[in-house]
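Next up: just one chain, as structure tokens, the form predicted alone.
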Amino acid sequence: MNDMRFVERQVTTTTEIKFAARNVNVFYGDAQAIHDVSVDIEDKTVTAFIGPSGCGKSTFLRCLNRMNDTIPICRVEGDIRLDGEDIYDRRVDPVQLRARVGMVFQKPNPFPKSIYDNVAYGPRIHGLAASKAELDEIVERALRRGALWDEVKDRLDAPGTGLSGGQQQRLCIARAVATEPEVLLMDEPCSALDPIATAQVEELIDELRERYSVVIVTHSMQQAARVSQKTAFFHLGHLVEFGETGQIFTNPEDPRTESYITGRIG
């Protein structure tokens, strides 16, 4: 039986730490937003940020893709790796970043062109295609990976901004992975959906993690629950708490998380 035990520690062990970050501090200005953070991301994992409205979570998200840098004000110190690269290194290019780093934001917020341009725009730009069979090819796998395309294969020339919203998430999640990134960032993606859209994110999410690392800010703790394998409780900038999502559920170490998850902070 010790033996058995000893097994799945080891098995546990060999997942693969797509990002590292250690003893990040965000500053807007004079105001410290996050404090001191240190965490690593797993490969193929969903990773769930939870915590109150102004914790920090979202500021830490868009410190793994450089996000922060449109910001004029906000400073970023710590190292942050992607795949053992320090990706504050003057020599990374954020643009070349972001194809590796892909990023749903809160609201669906497709381009005002065709469900097709919408998709093939990161491609395009990142020269993916060496022709119009090609970009066909990636338009068609990534709408498939967004869970759209047997809803849409027949209007690809209409207007993505036509879509519901519930689609139109799923088509900024194809566009995000239409560059074959490596992480999948999403900054609270159903916040704007009703249940039914939500429901069907949560399962699209839970497809992709087969293929990337994904990264989910969410105020619902039930969501959390469902769709992440770990989870970071963020409180006043700090990282409060890390672990296997199951355990921070049910069984948190520190009191401040047992209070955020039983309702009493937040």
Second form
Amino acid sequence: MNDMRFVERQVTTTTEIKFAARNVNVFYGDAQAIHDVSVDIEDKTVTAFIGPSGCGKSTFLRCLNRMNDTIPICRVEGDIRLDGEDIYDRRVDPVQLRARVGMVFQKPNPFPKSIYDNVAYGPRIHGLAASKAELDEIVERALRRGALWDEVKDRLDAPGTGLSGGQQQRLCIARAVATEPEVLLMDEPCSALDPIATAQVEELIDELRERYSVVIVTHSMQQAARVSQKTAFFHLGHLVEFGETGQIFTNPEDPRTESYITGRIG
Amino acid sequence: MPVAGLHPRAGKRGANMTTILAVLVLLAALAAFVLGRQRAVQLAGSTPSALHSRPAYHGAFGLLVVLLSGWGALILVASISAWHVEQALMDQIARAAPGTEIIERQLILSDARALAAGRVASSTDELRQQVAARYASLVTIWGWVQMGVVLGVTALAFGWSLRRIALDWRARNRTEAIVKAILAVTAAVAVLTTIGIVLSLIFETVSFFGNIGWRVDKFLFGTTWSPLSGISAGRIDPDKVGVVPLFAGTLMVTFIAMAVAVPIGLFAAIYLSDFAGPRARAVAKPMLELLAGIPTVVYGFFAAITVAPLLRDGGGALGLSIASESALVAGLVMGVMIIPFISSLSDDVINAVPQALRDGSYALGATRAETVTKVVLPAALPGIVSAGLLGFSRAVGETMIVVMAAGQGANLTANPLEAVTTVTVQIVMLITGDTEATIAAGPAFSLGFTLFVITLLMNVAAQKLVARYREIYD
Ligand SMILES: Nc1ncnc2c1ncn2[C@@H]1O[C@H](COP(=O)(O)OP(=O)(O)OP(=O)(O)O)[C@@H](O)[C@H]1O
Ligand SMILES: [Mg+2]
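For the form predicted together with the partner chain instead of the form predicted alone, what are the coordinates?
What follows is the whole complex; the chain from before opens it.
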């Protein structure tokens, strides 16, 4: 029944599908964290994942760049395609996949290296810069897009771990965009940021949308409404509702969605 | 063979008495705990909060007071009685046999004790019999005194601690104060022992330097080590106490050991923490730790009996002549011994690198190898260096392996295939050799002191590094 709706929507929109997930189940050992989720994530679109704590938003997000591979007890079933290619196929190298699908974590995790080296880490391992000047350029562009450049341009050699929490998170965003991913997954990127930095990150997300697909997990309804075009509501490991953000927030179909948005569950 | 007119086994009975008293005091203390707690509960009645301290503290206070005063009295009386018995008997012997040497009087006394206890004495004569009889009677008297004093003190402490119990009696604070004092005493024992050892090292070293006419330069930079060769003349020749060959040997063995242990230990740790699956880890980690449990003496004869001939034959096949005792053999085996230190310490620091950092690296499309070399190892480096330093100071102080496998002659060489000697080997030889301990002690202590200083500096450096490492992640 869910699938029927997707078909309808595809007719009305012209954007192409970036990620197509079908019947995804995720288990941690014997405990099932995601139940039969199917969703399409469009290119050049911001998709928001909302839902109460523990409902599996992070888990599902981590399926999209196979970060769950690093958790030994985690098992993913189902079919997830990026540009039509099954990312859980044997031939797909998760390392290459993650170069295309970047990720920003809930808790800032800068490397204990200089600010410059933090941002240059990805471009260096993927050989994106032919010269030092080119690398400098990439680092500066990434820091500007992370809304951090003005604050750190005089101390690029200072350790990234010495920045404030909000600055660290913007550094991590800059680090993720420096590799020019096609999709950026953001797990509550603003939970440690003040309103000004949050606004800057939201602006960045909006800007990224022109070229990439962005998936953002957030606990802020306002943020979801501000930055996203599509919203997915998760509850207890199920995808309860998925659709246009405006529709979800003004006229949700499922009563659970409505109670969550109006603050009655979660 | 019990002697007529003596209490058989008087000494033994004294010892038994002490044990019985100690147990009695313990029982009284336990009773004080139970009764004290009960009394407090009764006092509180239906409002437990009326008590300043919980009932268990009232009990614990009684227990500690009874135990400490009872055992204290026991130890006090026992030492006074031992002192008094010795004095009285020595007086008696001196009066009966004037003009004997002290050492002979002590022999008489110990014979008399043996007789009184019903053991075999070196000889039995009139005097010894008399002394034995006096000894037995003194012990009996003191036994009664001891019993009276200890039981009296215990009873007093018992009664006092129970009488103190009241609603507002601060039993918890008192108990905590007593416990704190006990802890402080144990800590003081450890600290004082360390200070004592260091002071005696320093003292002996200084007096040794005095013996060589303060030629510390010859000690530190001389190249001949044969400290006991001129000892018959009564003086130590400053030209023969050069430690350079010993430290050169120690360093060579240590470096060979580190060259084996650091790469293997570190790579094993990296494999275990970042590459091995849970199953491989569950098997390999305990195995490595088992390696740390092998006594070094086993490594030592393994080196001397198994590895040395193997290397010699193998070297012979390649046209190398490897001595049966060599720096290489000792270093290799010592390296194997140190692997578990390096690997388990490194494993700890590598595991302490937060998973979030690894995730950050993987999420940028880094491979495992890139993540390990570019993120994990740099983050863990201070800890790894300190693991290396700890391994180094272990190797420098290691004795058994080098005693059996490195050699004894102070031979200054840069060839690892020849026999060398180490500081620790020379200390062993000095102390276990035929030369009288008081003379051999000088060079041994100064070697020990030098070694101690080196190890200390290493450990301080290692701890500094670890502390800095902690700052980054806490
Ligand atoms: N590493 C793990 N091992 C075992 N169970 C896990 C693990 N990670 C998550 N889970 C479980 O999976 C379920 C979903 O967790 P997840 O982190 O995806 O929730 P979330 O929606 O992101 O919550 P939050 O909003 O609090 O971040 C939870 O029940 C959680 O306990
Ligand atoms: Mg989450």
